[in-house]
Structures are given as structure tokens and as C-alpha cells.
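Below, in C-alpha cells: the form predicted on its own, a single chain.
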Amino acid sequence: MDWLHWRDEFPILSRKIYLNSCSLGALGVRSQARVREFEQEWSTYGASAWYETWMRRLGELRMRVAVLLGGDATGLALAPSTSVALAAVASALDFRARPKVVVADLDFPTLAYQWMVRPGVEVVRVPSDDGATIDPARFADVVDERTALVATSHVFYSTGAIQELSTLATIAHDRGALLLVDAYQSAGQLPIDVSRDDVDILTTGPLKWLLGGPGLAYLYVRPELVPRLRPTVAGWFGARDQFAFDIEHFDFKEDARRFEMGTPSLPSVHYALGGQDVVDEIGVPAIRERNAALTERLVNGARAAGLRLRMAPEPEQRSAIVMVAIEDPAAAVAHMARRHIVVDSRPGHVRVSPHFYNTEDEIDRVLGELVAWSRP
């Protein structure tokens, strides 16, 4: 693979050194170009273009999302946010023979946001030994036959470690209980088969890895589950026959489309499938092994360097998310910044966020930063 045939799609690399894909991967020239497509047809057909092409888009992005991940299209919805997807998940559950919901000290806080709030249901957290991960025995220990749910990450956002989503599932389903994931860390950065590893359900989107921007998440949920959920929260695009506009009867659609709410947000569709283009066409598997290498570049400098990393112990266990201990964070992210190099800060740490769009060069270049600004 040619990788630096891929700079060229992404004209901030031209302006910048760009290693903050975790919170939001660089916009793409083909991102643009579906933007203004949609823009001609808006001009072009008026409303009637929801007829003439949006619709059958909005199809397209579910199917290429559902094979990305594994699944089928059938099990695929999309959200404004993974906090609305999750809300409608949530309003389909019955926790009254079992109200207790099993999430991740690690997890990012909207994933547990989502079960505080609800009455009746209790959260519990599971600790981490290391700071980085979690063993998937510290689940075991607190899962039982009150768990109604498993909700945690497929990669931590603040460790970038990577959670075996098979072992998860043999855990919640040996127990009665269902396993979600967030994955909004993962999809784009990792291979995920929802299908092999027996995930129930799934959010994620296009913001991070997949290169799609904000305004837009994708729940998966498993077929053979939809018909059990039936939400009580509901809109238009979620009844099954949403042009019939009758509002003395409402009857959920009978796919994962069911917990769709309102209009969606087609800009960002539009965005999201010009990152599509680009990760289907690269393919996950080769993402995953060049991310790979540019993180263990990154990992190896800076042990070599004596600077401190929140990280798993394993290669294999950790994603393109490389948390390096440094005082003051955020002074540092603004003195890179300052230097045309964009990476970004959490509690005690710079985090750095390498995707395949950047280079060795590159990483030697933040890393030679991180070390000066560690020993002023």
C-alpha cells in the first residue's frame, strides 16, 4: 500500500501534523464531493430528491455500515448520537426482574450516563487493576442473574486498550443478560464482526476512525433481538409505513429501522459515506495493521525517551490511542499546537491519535515535542 498516495485526500495534512483521529479523523476530499452532490440535488429536485436519491442513500450507508461490521442490514439504524441510539435501546428494556446494568471504570461517561438516569436501575462499575484495562473476570465476578445488561467499550478511550468482545458475551449470555458495545473507538480502526463474537448490540459512527464527521451514529441490533424491543420512545421514520401519515395508529417498523426517530441529518449522511468510500476501499484489516505500526513507533520512542504511558502491557491488546503522562496537558497540546501540530489532552495526559493517513516522520516529529516539553 501506497500511503502516502492517501495525504492527498485529506488537504489539513498539507497544514498540519494531524494525530487526533480519536476525537475527530481528518475530512476528506470525497466527504466534500458527496456533500456537494447533495447540495446539486438539493438544488436540482427540491424536495422530491428524498424521493429521487436521498432515500435509497440513507439505505446504501446502513448496508455498507452493516457489512463493515460484521451484520446484517436488517440490524442496522441510524441516530443523531450515540446517546439517542442508546435512549432508545434503553427505553426497550425491561429491568424490573433485572435492574442491574454492568459498565466499565473506563468506559467513556455518556455509556453509564444513560442507565443513572433511569429509575429502578442499578450501575455497577467495574474496576480496573492497572489503570489501562480490565479483566474480563472482573465482569464474571459481578455479572449474575439480576444483569440485565453488559455496556462497555471495544476500545477505551482513555488507554486506547482493546476489550475481547467474544469473552464479554460468553460472560453476559451464560448469565441471562445481553452485551452492548461502544464502539466508537474501534469502527474504522479495527476489524469488528459482530456476528462471530455474538455482540447483541452496537453503537458507533462515523466521527473518529470512519472519517464521516458529527451529526450522525449507527446502532447495531442483533436481528433475532429486534422483535423483543420495542421501544417507548418513537418518530416518523421508526413506524412502518411512514408516508401513510396516519395518526391513529402506529406500528413499529420490523427491522432495527424501528428505533430511527426523526428526519436525519443528510449532510452528515452525505460526509459520512465519502469516509466510507475511503475505508472500504483501504480496507480495515490493512488500517489496522499500518495504525499498528505507527503506534509502536510512537510507544517504543517514548519508552526509549523514559516518558510514562497509560497503556496495555501487549501490542495486540492496544489501539492507534497512545496516552503519554505529562505535566500539563493542555499547556503542552497548545504549545505543539502552536507548531502546527494537533494532538490533544486528558487528565495528566497528552493523548496522540495516529491514523493511516499519517507518517513515521511524523510521529518522530510529536514524539521529539513530547520529549523536549518533558524536560524544559
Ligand SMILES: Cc1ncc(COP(=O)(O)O)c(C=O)c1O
Contents of the next structure:
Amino acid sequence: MDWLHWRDEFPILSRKIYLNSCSLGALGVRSQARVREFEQEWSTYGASAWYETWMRRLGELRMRVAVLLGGDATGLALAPSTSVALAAVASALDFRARPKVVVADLDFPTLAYQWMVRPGVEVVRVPSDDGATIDPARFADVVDERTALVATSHVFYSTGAIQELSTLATIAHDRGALLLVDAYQSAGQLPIDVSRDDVDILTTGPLKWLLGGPGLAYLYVRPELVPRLRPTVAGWFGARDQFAFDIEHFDFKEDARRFEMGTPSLPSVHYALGGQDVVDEIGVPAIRERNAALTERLVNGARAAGLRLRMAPEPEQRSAIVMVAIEDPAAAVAHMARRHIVVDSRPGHVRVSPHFYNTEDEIDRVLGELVAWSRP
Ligand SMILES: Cc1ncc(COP(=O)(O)O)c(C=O)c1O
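The form predicted in complex with this ligand is what I want next, because the block you gave corresponds to the form predicted on its own; please supply it.
To see the whole picture, the full complex is given below, headed by that same chain.
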């Protein structure tokens, strides 16, 4: 793979050392072209563009994301954010016999909030023994016949550690619970196969590793599960006869589009398709290999320089999110920004997240800055 050739796709890379893809993936020229096309259609056809192309494009995106996730397109719904997708799922679950939801201490907070605000739901947080990973045995300790759902991350945003989804699925299913996976930090950087791993529900979106920007998210629900889930929030995009405009009757669509509500953000859909074009053309296994090489270069260099890292112990458990313990991380990030290096901070740490478009030289440059900051 000619990785350097891919750098021309992303204009920001000629101006910055961009190492914050876990926050926001770089904008590519294919996304820009897709959005220009959308604008042209809007300008040419007006509202009839919905029928000419836009409805078809929503279908194309659902289909391509379903393939990326290893699932069937009938299980795929679009949403404006993963928080909204999670809220729709939360509204469809019956917590009366099983009031418990199990999350992990290292999960992104929005994942826990959905259940915390629901009356009668008891949220149990699984602790991390090492601050970076969660031992699956800790889940097994708390998941029981009162548990409706295990809701946790594929990759922890806070440490980059990867969880093994098939193990979590077995733990949940053995006790009659469902497994919901927040794959925001894995889709586009790690292969995902919801069918192989027996995942019931999964959320993700184009913002980060899928290079498709904000304003959109994806919800996957195992097709056999869809008819059993009836949301208690609804909108016309989820209605079986959306264009019948029947105000007297409501039936859900039979597939996962029942979780969709109102008019989707079409610019976001087009940005997302541009990012998806790039990811599909390279292929996620190749991206994983490239990102792992860049990550291990960063990890080995940081360790050799005596920097402390918060991360999983084995390389195969690590993704391209590297947390470097550092004094005054916000000031360190600002210092690097003045040198055109874009990284991020979280309490006590600078967070560095390379993607396939970064180079070995860029990794060495950021390492040099981190070491210099740590030893003024
Ligand atoms: C793991 C994870 N889940 C969820 C989100 C955000 O979800 P939403 O689409 O609701 O903004 C993020 C980051 O923005 C994240 O890192």
C-alpha cells in the first residue's frame, strides 16, 4: 500500500501534524466532492432530489455500513448521534423483569447516561483493575438473571484498549441478557463482525475513524431482534407507510429503520459517504495493520524515553489511541498546537491518535515534543 499517496486526499495534512483522529477524522477531498454534488442536486432539482437520488443514497449508506459491520442492511438505522440512537434503544427495552444494565467504568459517559435517567433502571459499573482494561471476569461477576443488558465499548476512548466482543456476548447471553456495543472508537480502525461475535446491538458513527464528520450516527440491531423491540419514541421515517401521511394509524417499519425518526442531515450523509469511499477502498484490515505499526512505534519510543503510558499490556489489545501521562496536559497540547501538531488532552494525559495517513516521521516528531515537555 502506498500510504503516502493517501495523504493527498486530506488537505489538513499539508499544514498540520494531525494526530487526533479519535476525536475527529480528517476531512477528505472525496467527502468535499460528495457534498458539492449534494449541493448541485439541491440547486438543480429542489425537493425532487429526494426521489431522484437522496433516498437511494440513504439506502446506499445503510448498506455499506452494514457490510462494514458484518451485518445485514435490514439491521441498520441512521440517527443524528449515538446518544439519540441509544435513547431510542433504551425506550424499546422492557426493564420490569430485568432492571439491571451493566456498563464499564472506562466507557464513554453517554453510554451510561441512557440508563441512569430511566426510572426503575439500576446501572452497575464494572471497575478496571489496572486503569486501562477491564477483565471480562469482572463482567461475569455482576451479570445475572436480573440483567437486561451489558452495554460497553469495543475500544475504550479513555485508554484505547480493545474488548473481546465474543467473550462479552457469551457472558451476556449465558445469563439471558443482551449485548450492546459502543463501537464509536473501533469502526474504521478495527475489523468488526457483529454476526461472528453475536452482538445484539451496536452504535457507531462516521465522525472519527470513518472520516465522515459530525451530524450522523449508525445503529445496528440484530435483525431477529428488531421485531421484538418497539421504541416508545417515534417519527415518520420509522413509519411503515411513511408517505401515506396517515395520522390515525401508526405501524413501525419491519426493519431497523423503525428506530429512525425525522429528516436526516443530508450534508452529513454525503460527508460520510466520502469517508466510507476511502475506508472501503483501503479496507479495514490494512488500516488496522498500518495503525498498529504507527501505534507500536509511538509506544516503544515513549517507553524508551521513560514516559509513562496508560494502555493495555499486549499490542493486540491496543488500538491507535495512546495516552501519555504528562504534567499539565492542556498546556502541553497548546504548546504543540503552536508547533502545528494537533493532539488532545484528557485528565493527566496527552492523547495521541494516529491514523493510516500519518507517517513515521510525524510519530517521531510528536515523541520528541512529548519528551522535551516532560524534561524541560
Ligand atoms: C466511545 C464514544 N461513544 C460515543 C461518543 C459520542 O457520541 P455522540 O454521537 O452521542 O456524540 C464518543 C465521542 O464523541 C465516543 O468516543
